[in-house]
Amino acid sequence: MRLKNVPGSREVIAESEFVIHDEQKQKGKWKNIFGNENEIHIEIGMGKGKFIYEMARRNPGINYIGIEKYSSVLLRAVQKMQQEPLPNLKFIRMDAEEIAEVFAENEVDKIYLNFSDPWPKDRHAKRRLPSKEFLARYNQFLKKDGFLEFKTDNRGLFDFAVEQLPEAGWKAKAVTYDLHHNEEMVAGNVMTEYEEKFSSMGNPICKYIIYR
């Protein structure tokens, strides 16, 4: 997918007090960095920031963790803080590959994975965020009790995930093809922008909720 540059982006990520910028010098170490021994959860692929921003914003309890490749989705996210900040709500833009760097085993206690890049050609499939190479490095931080929760319109993706599961020794809580339609997985559900979109043209939504 090709993504439109926006012009200094990358310096007001640079400047922001909002983003992590030494992100593998805070493994195993970031309670310090939010002052308290609180829940930490991350969404990787975090896009625009809608889903996390709201999700800190309704739990003020739990720590959260945004990480986000490109500059350019990312900036919307530092826009939104410098407007209303959130305590509970850090950044980083890195390539989810080195994620296994940043985090410490046992430091982070949930995993949000929203609308991935599906990576559609098979060679690639190893870069796919519910992969079980992805899994394997999740699997180094999350929390023995942790759970992963990934959402998608994308059925074949979908499908390809909960493949991966016995392989890469995980297990599935929950699972739906039709998220909106599943009372007891929809309660509480906090859309991003992916969801809306794909929802509003009649897309079902695909979620699990998987552990080891």
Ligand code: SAM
The other form holds:
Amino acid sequence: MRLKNVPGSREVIAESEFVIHDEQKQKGKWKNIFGNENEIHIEIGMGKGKFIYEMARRNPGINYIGIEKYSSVLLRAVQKMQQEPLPNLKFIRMDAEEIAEVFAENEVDKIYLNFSDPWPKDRHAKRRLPSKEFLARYNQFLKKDGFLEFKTDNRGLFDFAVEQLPEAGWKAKAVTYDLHHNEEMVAGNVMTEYEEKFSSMGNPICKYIIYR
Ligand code: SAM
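Moving on from the form predicted alone, please list the structure of the form predicted together with ligand SAM.
Zooming out: every chain and molecule, the one shown earlier first.
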């Protein structure tokens, strides 16, 4: 994500009703935020929120939470909600390193990672969102029979993500190295902003669905 500081974005985020500000205090109580018992699905590193907004629009019976580190990027998702609000979508501005402080055991039914930052240097491997260190965090709050779905066009990052699974105690339910030509896995696929950009350049999209 190319980052431009957007003046005023922090203030807009701070005042937005679509952003949950005391996220650590909501641990174990996210159903109250939505006022129902529906499943909770989260996207970590959602960028401008194109994917999660469309998922929430298509699936009103599921609650969605989009997590993004930067206000300047999250601002775009908030603006979309200002134009056309959805009751089943909320956002958190935070670094996902703290995510296990935000959700309680079994509180999340599904996790999406889309086009996560690759952090190409070996010494930064722990910062990659599909790393074994992050899988250990997700393990603390993803429902026991829940799934995590990861898409990327970055083959190096994807190979790394697949290699992490046995060590982290996760298993693959499905893997493809060319999602858009995999009839079964592409059914119902909602494209992310990065997916549109990179697939239009001819890059194949890798995807896995994993569980423990
Ligand atoms: N998921 C979107 C898509 O597919 O179009 C955006 C992809 S963009 C390459 C990755 C996004 O993840 C960026 O907006 C970045 O700020 C966010 N991100 C990266 N590491 C993060 C972290 N530790 N916590 C929260 N957000 C993070």
